[in-house]
Amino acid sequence: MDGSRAPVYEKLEMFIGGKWCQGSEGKTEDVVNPATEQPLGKLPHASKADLDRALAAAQKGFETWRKTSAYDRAKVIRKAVDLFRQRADAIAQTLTLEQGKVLGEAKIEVTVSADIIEWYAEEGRRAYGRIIPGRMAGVRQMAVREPVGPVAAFTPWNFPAVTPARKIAGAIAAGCSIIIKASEETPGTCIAMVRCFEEAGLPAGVLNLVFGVPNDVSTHLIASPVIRKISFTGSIPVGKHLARMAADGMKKATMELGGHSPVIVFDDVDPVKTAEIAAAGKYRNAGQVCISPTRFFVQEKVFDKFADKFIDIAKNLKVGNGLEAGTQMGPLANIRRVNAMEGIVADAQGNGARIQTGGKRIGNQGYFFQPTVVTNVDEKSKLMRDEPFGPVAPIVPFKTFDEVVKRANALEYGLAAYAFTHSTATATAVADALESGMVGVNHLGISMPETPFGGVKESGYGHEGGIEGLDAYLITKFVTQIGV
């Protein structure tokens, strides 16, 4: 980027009932650049009165939007996408400033987010019902698809564009209104996205954006009878808490929660090429990815070659400010992740693990942590049991198919899993055996706008993406009619 001109950060505001605003009680918090630890701006917090205004606006917006044809809804959404793409470079810079990831990764995320929104614009026009043959002449039986109602959505800091895009686009393409609480640590990207929908002519109240103390906001919104659907992306403990609140109101919920993705490398593959693919996936966004490959099980015959190449890649990654040319991995998003990485590494060492490279914080300004590879890891270590959500990779050997499948499936997680093999029979067998909502065989590309994204076991329920993602915002009404 041009170092002579500092990037411009987004103006921090909330959007309620078609109007940009600050919080009515004046409460704010700093948004911090994780590469410099310098504040980027002050983010307003919503008061209960502000949240009530958002709820009233969402109810009114829903009554308007649900009556708008899918054809006309799609036109507005596509116009928003056009604006989003025109501003992609500036939005990517905002994303890197507040989240830390390398600018090239931020640009890809913005591009993918635009594709997600565009896909939902088109798929919303195909929310088909069906005609069911009657048992007697003159009876017409119809299953009609309708929007569920106003939505409350909550998104995390690791993908500030993709996660809001999935929820906003899915909801409004289905004809719902939505109140979204994006992450307070990375608000600017979602604000920029909402501006595009506003300028595209989305009716007031259909899309509302608020910020605040997360538990206070979620408790207030989910308890309201206005809200009929909840969508959350985040940790398992928080997801369980929100799911309990949603259950009290019998409200539909989509829970995209944590993962600890196993990667099984069989001995019939090229270990060097496979290590290149695996390492690139592991250190993307400094490992702060829910579907990041995180537990590397490598068959004994190719273990050394795989591990050597993986370690070499980790040692030579250039870590730095995501806006600087040549940077390959940015900082962690916050100091909590740095502390977590130090704790995970210390626990692994305490259980006999060997740190092959990395393992420490870099410098004392910015939340930088060394790309880390750990071997000889005990299965009881936190690194093998708990989602690391950072640039620490355990590599362990295995002997047999049955053994590794048992180890891969041993945890409560079931979001993503990966396997590498040249055998069609093995590929089919391992895809069938892995207890996971998504399985990638011989590549890591498991997330696209047109495919379902979601987990099993404690990694959540429901889907985003694909026809399943649109279905999450729809209900089925059965209508039977007879002529008189």
Ligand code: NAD
Contents of the next structure:
Amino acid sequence: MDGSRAPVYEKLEMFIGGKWCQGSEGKTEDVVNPATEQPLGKLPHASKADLDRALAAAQKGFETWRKTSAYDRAKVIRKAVDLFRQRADAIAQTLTLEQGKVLGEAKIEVTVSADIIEWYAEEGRRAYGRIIPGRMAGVRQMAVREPVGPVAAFTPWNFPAVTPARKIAGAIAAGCSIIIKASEETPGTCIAMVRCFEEAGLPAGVLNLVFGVPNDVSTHLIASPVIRKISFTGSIPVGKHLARMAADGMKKATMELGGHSPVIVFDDVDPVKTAEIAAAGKYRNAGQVCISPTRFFVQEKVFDKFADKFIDIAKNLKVGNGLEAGTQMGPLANIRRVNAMEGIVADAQGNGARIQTGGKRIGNQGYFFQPTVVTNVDEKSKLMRDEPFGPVAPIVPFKTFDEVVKRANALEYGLAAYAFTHSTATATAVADALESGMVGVNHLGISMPETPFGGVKESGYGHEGGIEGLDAYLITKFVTQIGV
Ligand code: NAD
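Show the same protein again, this time as the form predicted in complex with nicotinamide-adenine-dinucleotide (NAD) rather than the form predicted on its own.
The next block holds the full complex; its first chain is the one shown before.
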């Protein structure tokens, strides 16, 4: 930023049936900048009547869009991506203003989101079915892929561009319509994305954006017979609640929930280099990442070198407003995360842990928290059991392969896991042994547009990304015919 111009925040409105609007009952909530605690704007809430309009629009949009060829759908989506890329700098500023992450990370998120949308535009053209040989001459048996129907999607505040990109592009590329309720805490980025689709010529009703009291909106939408598919990214308790409602209507669902990713560092690696990779991953987005490396198990021989380097990096990170040049970690996204960090640090200390650096809120304006490293952590403490979703890193030692795999697999989470080793045999063995939807060996890059992203155990089901991500919005119809 050159500092001479104040960044411009997005105009806050909803998009229903191809028109931008405020809520019909006039209800709003403030959107707050987490770095300053100053309001950025007033966000409209949808009334029940507004949600019904969105449902009717999605129904109508689906009827039009499913008949549009995959080739023509891809053209519209690619045009939207072009607009999104042209506006990337402004969208990244909006993202940092409302979410807090440093501008550099926001720019990467916007770039990755564009790549995701583009990938789905291409993949939507490859929703192939298959021909299955018949048992009699003249019988033609076909497995045909069709869009599942109107989708209700709910996205969180930690990735305001990537999470809507996956759901919007996946649904639309497959030929579905969608009603998305993006996070009320970070709505501007998704609004900017929806504007690109509108201007690219997406027919009215195919994409609708609403806001409101989360449980009121999700209950109303999921109960509607119009909605055929639910996609949610967020916490495990909310995911279970929405999955139950989806089950009531036997609706297809994708649940991208929390994780508490183990990082296993074997003693055949360079501990200093590994600590650099691990710490960079840990403090990205101030630790508010579902696949963030969060439980560091380090083999005894390299423990001290790894921990010393990690602590040194944490101590020297520059924390501040994400828009300011030189900032390496922004604020937490909301006061709930500050309170949660204070709670897990106090609980760890109560269980005998040693705070090596950090452990406290910074100042009293803006939701800043110190990059924190904790050692001597009791495995029973919250920090080792509950997803921290913040900049607190526990580092603990281990002795053997079998012991560490057991400890890594001990929780109900199963989203991401990482291991560092120079042995191919250990790499294969640990990747096989970890109960996790995604495993990164010797690096943390497990989320690409073309690769399947999703968890096992209580971290959820279904995938976003990869051919599995498109599959989430398709159903299979079997058609058999015989010539007469
Ligand atoms: P939360 O559990 O209240 O909300 C999580 C997300 O779900 C938010 O975006 C919220 O708007 C949405 N939500 C809540 N209730 C909903 C409902 N009934 N219907 C539809 N959407 C609903 O908690 P929070 O304070 O926002 O976040 C706390 C925890 O959530 C974190 O510790 C983390 O574990 C988890 N989380 C996970 C992800 C992820 O990427 N998987 C993202 C954000 C939060």
